[in-house]
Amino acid sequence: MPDTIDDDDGWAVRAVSAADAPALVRGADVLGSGGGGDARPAGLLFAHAVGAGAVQLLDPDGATDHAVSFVGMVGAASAFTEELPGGGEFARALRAVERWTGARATALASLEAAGLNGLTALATAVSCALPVVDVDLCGRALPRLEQFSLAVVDGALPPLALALPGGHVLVVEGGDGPRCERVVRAVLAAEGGWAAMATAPVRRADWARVGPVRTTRRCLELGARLEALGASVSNDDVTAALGARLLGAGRVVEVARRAGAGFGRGSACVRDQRTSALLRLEMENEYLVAFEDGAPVATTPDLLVVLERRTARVVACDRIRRGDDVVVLQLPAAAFWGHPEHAAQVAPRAFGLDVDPVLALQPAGSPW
């Protein structure tokens, strides 16, 4: 049983350690929906980086005393595995936008708690010998800068410097999210491909306000519901485990990507063997719409996870083929993805897809 103290249900203050990297790595994957790259080597750097101790995980209501920086990866998850940091990368941005700012972060928190960010700020804070406040700016993966929550709420983001795989350190500082993912595109597209980014640090009385919390957590819980089912799950099992709604389930008999100069689009069609029905999932970078027979029935910001209908493994948007035996579930998005004034920066229109939101409940007195 994992460390926990000073709260009765032991998410106030809890000890991650090791050994909570397999539930990790499955739950971000989830929380991925298709997207944010494979959560796998962040599992492996977080485990080799912490050892045998333990980063803590704070829970947001008893953390508005600190200066939280948001860390992650951005850029292509695929360039990332091609070319591994060798350890250092997300410390010195932190230490960059320090530096900037003249503000020292008290606590860390992940860009996206999803992929392979859903690791990246525990392996840091290990190095940086931090806490992790269990906040997050997405609650699942998304593809732009101007789709994170301080820019949503604030029309604008905090300093951030950029530290790159060929050693170099970027700051920048001011303009509005859009202008800030132009820049920051820009540099990676000449620059390998990825970087890892640190925002200065923020302080905020209510974190709820400002963006999805207890992401983490819910990466740990729905990973460790994964992880007990073991091999050979049913499709009602798998959906149990994960409170989803069973979209479908049976062979992808068609796969269609779109070229451009931008993010990767495409569909993917699963035949519901229930049902003879056909789905269509619609993608950029990850999951956003599915479509029952030419009806929508479940769109971003909820997630739309595809698992590998065997072992309950999720399988990535660009990872999906032909003949692929999947299971296809709706999980609720972050409620803070419910506001109105937050809705329309990740409801389909957002990425171009002309249909209304069609999303799931969620639960009473879901904590996320």
The other form holds:
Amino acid sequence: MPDTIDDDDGWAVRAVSAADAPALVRGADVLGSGGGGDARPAGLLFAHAVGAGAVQLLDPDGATDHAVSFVGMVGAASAFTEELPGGGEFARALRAVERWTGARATALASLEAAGLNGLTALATAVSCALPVVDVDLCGRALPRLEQFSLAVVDGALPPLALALPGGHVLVVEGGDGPRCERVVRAVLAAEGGWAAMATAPVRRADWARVGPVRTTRRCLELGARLEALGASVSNDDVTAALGARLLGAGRVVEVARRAGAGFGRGSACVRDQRTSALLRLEMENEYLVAFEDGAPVATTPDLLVVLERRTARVVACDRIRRGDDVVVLQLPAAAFWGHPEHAAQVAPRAFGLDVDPVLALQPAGSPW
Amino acid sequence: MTGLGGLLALPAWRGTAVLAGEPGGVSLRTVVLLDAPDQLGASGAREALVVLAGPSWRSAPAWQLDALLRRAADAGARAVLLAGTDPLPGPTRLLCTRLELCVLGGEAALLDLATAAAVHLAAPEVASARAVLDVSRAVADGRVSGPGPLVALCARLLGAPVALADASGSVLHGDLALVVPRPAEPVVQRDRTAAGAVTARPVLLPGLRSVQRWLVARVPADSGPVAVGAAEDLLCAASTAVAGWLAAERTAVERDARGRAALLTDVLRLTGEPSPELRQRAAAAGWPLAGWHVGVRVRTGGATDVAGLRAEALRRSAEAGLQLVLAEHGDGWSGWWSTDRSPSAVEVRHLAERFRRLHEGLRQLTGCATGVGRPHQGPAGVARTLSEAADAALLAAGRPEQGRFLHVDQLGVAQTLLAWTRTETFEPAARSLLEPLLADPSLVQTLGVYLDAESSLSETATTLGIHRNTVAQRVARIERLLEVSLGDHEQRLALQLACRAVGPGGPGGPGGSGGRT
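Requested next: the structure of the form predicted together with the partner chain (the form predicted on its own having been shown above).
And the full complex, kicking off with our chain again.
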């Protein structure tokens, strides 16, 4: 156990229990930016695993001496939901990479603390009896391994272990981000569609330079504020609760999907009820760019969040349908992506959209 | 017809379909061929038809076509033409309605459609250019030799009424029904009336600020904005020709004015009988030298177009009932009225009234100051009365309370002299002369009284109620401070005048009486 840091905001060491699951799920859905998979199954998984206990969530500033293994689900979230995990996959992947590298993990963290992976690391931490460090590799949902912050910072990924739902285990070592991505995608396409992944334990003196920090805390806070709003809320309330910028609100007038070279592509058009402006959301696994009347008004790596107007529930890219009554919001990305040397991998052009980034400013002193 | 409707009616455009937006009422100016969206500048496509000649936009993602349409609309485009007549996605159609952009799909080769459109859109401009060229050629070849025929030619080319008016807007040539909307503003003007669009162009001469003439045309209401532009172009070409003729006239006016100014100089130098040569020149100019003369001097200031306003000045003097000889100066006119016999006092008074009326007329025009001399006889009398008039005009300039009009008869000689000390030029001179004394007002007062008392110390002491020795001391101090001797009669005269100007009753002093005559 590391020394508890004397911090009176209660976030130095936070015990996350089953009671936090609803807020975590809603927050993780918001940070998914339309992707990352539905967090609810993972929420059930975590609540079931943790029972009456709790998982320690460590603030990264006080956890610099931990060897952290990043765990999470890779592949198709729909496949994950259809073929639910037996429960041991994540631990199996962790044990495999530990055996391969000969290093023990002293703490876990999430690959991407958004969408369903917003809770997988917490659930795994229960079975492995490890604390979770509040640092991750995305700060939102991102589709490709080469976009993980470790790949962006180091130019390569640490050794990875994949535990497939069929029971096989695979270790991938060496190669840069894009190579790993190709290998992992090929395996997933051939076998099951999803896998539990764990990276070799990583030890860093400054977690803030390695990855987006406090994303789980952001999930918890945003989720709690949404939960507090209750049902039937106004656009302005939701916008204020999330600290977001309102891009538009109205009916979805068209959703067009098309197959692409990699992931499927699509666009959803929302007609703003008040101004009649046409808001086009260009999407891959996540909402990537919002165009208002043809001009880009918000882009990745900022979070583009579509909420059902009546319930303030997130409408994911694969769920959005013509006729939905939605609110479209822009939330600032994690500060990590604001650094110019980090931004290229997650800018619109990294997704093949020839548009300059249009980003909202993270308020000064923001913890994430 | 340069609307989108006109293009769609072209035979070459048969088979072109409207894919989004409303083609009705869309006016177009030019055609822009576009290979890549970055070619569009901020306003590079104002009122243009943008032809998407680059790679097929049909196969591009919808957001790219949206973004391009938005950029085209931002650049001012009114319509976009792309290949193929397949319908556009719903949101893109909605976007076009929002952007007020009409999207057309062409069956034929886009370049052929673009060429046909460009030729069609340029047709009115070509016609307008031809008319301008016709006017320029007619003037240059001498087929049109004056404003009248020029106005007739313009009217024929435009098929609309055209007129040439003077500065005040009254028509000199052409259609008498035409009106300059705002003659006081020397800029190109447009005015929409029930009978059509009136356009007026001022004719200006370099170096002269005022408008010389107006060219006006009225385009019938149903011929559209392009026809107004064509009319404006034509008036522009015509205005240079009119300006040329005016400049030639102007040269003649200036030459005459110079001749009169030279003759006037010689007349003003006369003291005795004129030489036979001068007599001849005066007779040729129609200037009477014999008999009795009453001179007038009108001072306008250097900015007034004295030569150009001569005719107006003569007209106003005729209106005032005066038959005058008038000659130009740099800053106004000199003139005189002549009669065979010595005018009686009553006649002079009547005459002065008429001169005042003339002054009032000219003052509205130029803001002048006017002086009138006394009657004098013979050729040398012209010079004398004009010289008196000139003095009076100088004084009049400083007398707004008398309407800046002075008749020398109203002034005694002493008053004239005194009045001189009240002028704006004399006062600073007097002040600088007395500068050393100004710190102590009692010294100026003592000096004034002492000089008025014919340099008598005792009389000065009595007047001021002080001791004789005090006066003597002050006078000694005054002489020391001014470094003058009060025994010198010239110094005495200068100081006495200066005391009048600076002391009580002078300008700026307490109880100043500028109104004395």
